[in-house]
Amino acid sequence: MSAIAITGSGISVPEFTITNEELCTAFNQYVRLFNTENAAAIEAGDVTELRESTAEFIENASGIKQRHVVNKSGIMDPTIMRPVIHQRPNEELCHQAELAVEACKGALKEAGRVGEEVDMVLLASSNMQRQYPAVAMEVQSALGARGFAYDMNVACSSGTFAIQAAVDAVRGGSARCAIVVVPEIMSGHLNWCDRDSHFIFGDGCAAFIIEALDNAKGEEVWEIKDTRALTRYSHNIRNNGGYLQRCEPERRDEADKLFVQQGRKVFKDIVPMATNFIKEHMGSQGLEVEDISRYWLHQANGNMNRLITKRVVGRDTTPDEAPTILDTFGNTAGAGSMIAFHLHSKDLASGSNGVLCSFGAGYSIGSVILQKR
């Protein structure tokens, strides 16, 4: 059996983009404005008073500089504090599915393929816009793939252990040509009201090709060495929304049902899993620091990206090493290890070893390695 490789890739964004300053000018007119309105609870001790941010938290305490979404009117609005999305009719693309066919074509024109040449579509994302029909089918029809298409959700690993699914596809033969695409609008799960989290996410997309080596048609060729994926239960990082909502509407919009985690006990657990984990599956691979170029880690946080490297490598690493985007486009769930492996490998020069690696709810953590040929 050939060896397996990624032949393409591409990403997509919304074209909306908020800094942080933006944000925290609608965040503070919005506690403002809260305050105001529950002054009397406040002063008797029955609801707690909303604090202000600056851009200067935000970014000490993320990285993040910026980030884009589908919606920014809404977000913007202190009265609404949320992405204004309106649901299309069933005749057109969901938003899910328009970003995530944008991503595709780049990735197929990387690859020199077209979408008839594929017959496998794995669309991975934190958050599914509905429950069925699988979206992947709906981007599978815009693309005029063949084959079968579902969606999967693993969180921020969506993409990783998509990567690793889509392998053992082309692997086993039941798919020539695959699609791993992960459209996420975390913009939509998001409590925008709530201080510690408002700034985390922004929207983004990135799509891989995958297919035997030996098919390999594009100039962009990234063997994949190995995969690796792992899971270990925590409700440290949780959404609790879902469609039994409705069965209890007097809980329907409480901030569980949205995303929520308890920021620090996640950095303290994730540091430790991650770092053993990349060094783990590079040693079974008999690659040691000096062998990778590059680490395309998941972009959730500037500090803990930092510190994971620094103790894989032993040394505080550039960014060259291990490029961050998260400071222009946020975190960006289970697409932003590979957008930054789209906008961060083509200077590579071939045979050059790199470790992709998410991380995130679940707990989950995948990693792929790469070498480029």
The other form holds:
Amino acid sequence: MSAIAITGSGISVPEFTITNEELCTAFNQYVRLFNTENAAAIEAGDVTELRESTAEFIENASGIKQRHVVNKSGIMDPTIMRPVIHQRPNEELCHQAELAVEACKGALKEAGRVGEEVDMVLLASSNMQRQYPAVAMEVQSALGARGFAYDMNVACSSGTFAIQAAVDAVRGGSARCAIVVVPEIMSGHLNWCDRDSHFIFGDGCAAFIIEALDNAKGEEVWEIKDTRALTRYSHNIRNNGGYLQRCEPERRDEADKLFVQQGRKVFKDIVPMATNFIKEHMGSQGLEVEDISRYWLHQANGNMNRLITKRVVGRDTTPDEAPTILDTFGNTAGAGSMIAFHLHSKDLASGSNGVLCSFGAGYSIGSVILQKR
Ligand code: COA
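Could the form predicted in complex with ligand COA be shown next, to go alongside the form predicted on its own?
To see the whole picture, the full complex is given below, headed by that same chain.
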């Protein structure tokens, strides 16, 4: 059996951006409005007074300077505080499929392929726009792809877990040419009124073409040397939103139906887990730190990534060794490490090795060891 490879990658990025300063202006207007409207209840001790957010805190704590979003006006309006996204007619591409199709087209072009040559579409994301039919099938149809398509969700590890599933499918013979596409409209599930988390996410999408190395036609080909995945159940990042929400209307709109995390705990848990995971995975492939040219890590927190790569490599890493995209994209969940790969892999020479690794809710960790051909 031939080795398996990523033969093309593509991304799509919504046009609107929100800087930390813009975000805090809107958020702080909301805070003042809320505190004024609830002044009596706050005074009586029945409601907690909200505190303002600062751009300095956001950048220092996370490394994020701005994020891309599919709708800006709603998030910027202190009386709305969420993206305004209208449901389209069933005959039109839904928002998530639209983001996915654009990234897929870029990936297909890089791979020298057309939609009809694809026989598996794996759409992996932290959130699906609807329950069914699978958004993956809509993307499959829009691309003119054959075979089969399905959705999967492993939150921030959606991309790496889907890569593993696609590799297994191609290796096992159930697919010849697979697309893994990770369209993340994270702005839709973020609580823009919560000071602890309102700055974290951004929207974006990445797609990879995965096929047998022997069939590769493109110029940018990365052999997938190995994949590895791990899950360990935790409540520390959670979203209780779901189809049963309507069955308890009195609790339907509570904050836990959106993204909630214990950020400090997550940081402390994930750093050693991800560090050991990457080290063990490299070790299993006989790779030493000096054999690895680049780490495309999950893009949630710059400080966390610096710590993880420092512990893996045994010294501070350079931005070239572990590129950052979260400064301009925010946390794009499952797409983050794949976007980092797409934007920061083309400069590497043939024979270079790299590690693409995601970590997040679940907890889940996925890693993919790659070698440029
Ligand atoms: N503006 C100003 N101050 C803020 C603030 C904001 N938006 N949000 C929190 N603070 C304050 C807090 O009130 C606290 O002050 P206090 O000690 O006086 O109460 C202080 O800043 C520290 O808050 P904390 O929540 O402990 O910050 P942190 O340093 O842990 O950073 C995260 C928060 C979320 C950036 C960080 O914990 C993180 O990224 N963790 C990893 C999360 C992760 O990777 N998740 C995966 C998601 S997929």
